[in-house]
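Only one chain is shown below, in structure tokens, and it's the form predicted alone.
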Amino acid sequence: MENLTYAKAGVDLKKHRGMHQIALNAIETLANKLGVVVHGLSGFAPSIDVIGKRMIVHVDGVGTKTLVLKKLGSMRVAGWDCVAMNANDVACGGGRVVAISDYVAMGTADEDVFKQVMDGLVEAAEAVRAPIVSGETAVLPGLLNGVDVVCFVVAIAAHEFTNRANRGDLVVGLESWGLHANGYSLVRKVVEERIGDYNKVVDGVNLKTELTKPTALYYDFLLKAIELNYVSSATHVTGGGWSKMKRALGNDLDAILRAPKPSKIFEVLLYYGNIDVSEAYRVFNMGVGLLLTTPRDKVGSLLSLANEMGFRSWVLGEIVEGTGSIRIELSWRSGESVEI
């Protein structure tokens, strides 16, 4: 059986990173011309100084998860995910969301679908205590066949936070609620070509239930952990999977990790898609939605805070001198290991 990969599903991560570099080069050139300093460029929460405050402007969307949510009548989750993805990202840089703007594009006008999306947006905005102040609703026949749900957030850095791991730190992972909003192009290929139906129960896994779970909202936990100086870095595990943590490592540190057993949905996808496990950790969150580094004397406090705020957590490993790589031992696969 052919191995399915993200590239075969239409998403080439190498080319994607190349486009990111094009954007970064353009942004840096413009900033230099304007004499503006963009702090933390290429991180989760780049910012600029405005009237004595460090302001963060961030954008993210739900991607092709909306195709699955629409099929299964769960578009409210798209609205929630859109805000949660953005709020989690900016909170990794100590940012507190102060305003939200949405962009919802549809191939044809559908009031019921649009209301579901808006209900989810409002629910999540209320959870992060930020108003939705503007938006754009676009109907684009001929350009779109589905629904694109995107949010923009404005945040203020509530705490100074460099978001960089230190040698000797321990690595703590917080559980995800499922697939969150990443890797769905590959998920769709597995389900549609190998399993055949989103409403099936496969090896005890209800696909509809699992594939419509919302993104965990780590926002309040992150802001509290940063305020209390419990963490030196925070990585929201989104597109790129666990490799996202490289942003916190730089070129002189490695992360040596031991991954917990993921929930059954990930095993089903890997089995039916014949997905290589190293590919899986580059695409999916594999049951861990947040990777944190913490000084050894703060790890107990960090684990307690996670528990108090309703998140299961694990000590996954440590930070050592290196070259910016992540080595993961897979205890749930007979000690197999991968490097990403």
Second form
Number of protein chains: 2
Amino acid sequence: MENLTYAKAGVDLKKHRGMHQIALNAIETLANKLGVVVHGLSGFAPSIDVIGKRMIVHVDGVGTKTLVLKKLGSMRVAGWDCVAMNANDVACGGGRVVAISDYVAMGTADEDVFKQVMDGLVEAAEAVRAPIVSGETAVLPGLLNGVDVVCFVVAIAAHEFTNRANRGDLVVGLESWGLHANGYSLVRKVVEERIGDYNKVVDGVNLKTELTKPTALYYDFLLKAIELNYVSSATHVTGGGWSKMKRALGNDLDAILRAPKPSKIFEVLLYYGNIDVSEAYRVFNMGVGLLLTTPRDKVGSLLSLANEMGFRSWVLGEIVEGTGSIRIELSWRSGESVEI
Amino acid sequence: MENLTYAKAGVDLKKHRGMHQIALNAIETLANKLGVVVHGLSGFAPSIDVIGKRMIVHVDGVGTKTLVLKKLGSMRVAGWDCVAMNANDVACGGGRVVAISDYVAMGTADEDVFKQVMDGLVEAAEAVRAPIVSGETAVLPGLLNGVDVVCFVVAIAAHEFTNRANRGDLVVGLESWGLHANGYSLVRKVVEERIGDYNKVVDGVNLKTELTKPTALYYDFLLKAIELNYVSSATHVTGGGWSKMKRALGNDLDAILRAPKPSKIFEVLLYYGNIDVSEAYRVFNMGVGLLLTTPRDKVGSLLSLANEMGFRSWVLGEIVEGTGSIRIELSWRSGESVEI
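Other form of same protein, the form predicted together with another copy of the chain, not the form predicted alone:
Full assembly next; the chain just shown is listed first.
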């Protein structure tokens, strides 16, 4: 059986990185021209200094997960996810959300779907205690085949947080609530071409239940952990999977990790899509939604905090001298290992 | 010949208003729960108080104009328009842009198109002297058939500007640079179904030239006019056409206007689409991109300022007691008039 990849599902991460680089260059050139400093440009939470504060401006969308959610009547989750993803991202930079703006685009006007999305947006906005200040609802016939749900957030960074791992740190992972909102182009290809139907139960896994799960909200946990100096870096595992942690490593550190057994939905996707496990860790969260690095003397406090706030967590490994790469030993595949 | 409308082109403004109302209700309920005041929620530039300043958070996209721009190889204009539209909007509320974030979504990764969009974004960002702080490039196979270009801006309002017309004010219009980025779903229907080709010259009008014109940037003009107290209200004529001015009228004023002859592209679209002229003023800018109300003793100064900054302008009419409606006499159609 031909193995499926993210590229075959229409998402070429190499081209994607190329576009990302074009954007970074453009942003940097502009900032230099204007004499403005954009802090942490290549990180999770780029910020500028505005009226004496560090202001983070961030944008992210739910992507093609909306195509699955719409099919399964769960568009409220799209609204929730959109705020949760952005809030998790800015909290990785120590930012508290002060304002949210939403962009909901669709091919044809659908009030019922829109209402569901708004309900989810409001629910998550309330959970992060931030107002939605404005929004745009765009009806774009010919351009969209479904609904695109995007959020922009403004956050204020309470204090400096460099978000860099240190040699000797331990790596702690927090459980995800499922796939969150990443890798759905590949998910769709596996389900639609190999399994055939979103309403099936496959090897005991109810696809509908698993694929409509919301994104875990790590926001309060992250802000607390950063405030208490329990962590040196925080990586929200989204597009790019575990490789996103490289941002915290720089060029002179490696992460040596041992991955826990992911929930069964991941195994089903890997099996039916014949997806390489190294590809999987670059596309999916594989059961871990947050990767943290922590000084060894803080690890106990960090694990307790996670537990108090309702998240299962694991010590996954450590940070050593290196070249910016991540080695993952797979506890659940008899010690097989991948480098990403 | 059947007349074309925005609804027949897939954009039902009534449903659109329905969704807008759902969003306003949701935003208001949330703000009340959180004890936050969102100022000017139904206006152009909703704002909140953050660290002692009034912060405007705004989002708008280029819509289906991108489908035409992509066909004609002018995606740089999509980037320009996106910033220009948002900057014009927030300047109508007296806001100075301090940060821009972009969201570019496409069905398949296309570095060349992306580069063009970024070039346009940077050009316009430089024109409004604001940094791009962050952005998201989303590749969404199955969801998009083209490229969606959206910007989010954060602005700080320099001083209070109520943006309400007063009885007795005169109405001044500033020329648009063509269609700007509104009504393109209807444009596409007219060109693709009635004319057949974007590369045609119709009745002396070069479609390609006209349909790839950028959005006029009124930003500096607006900030100056507001700072100097030359205007009581400013309406950026975008989605909704001239009817957008109703926000500045409230329930007790009417605007009595005399519309100048629009440039020929509008006449071509109306003729080939057999579009009702009242529909046209609710969808297109009809040659006027900015509608201002001004105290009578300031009108001379306002017209001079427009002229100095390179914009043709007209005194279009006046504000009288009424019920919030707009009457437009059409100088270019032998005195025919419409009410919107």
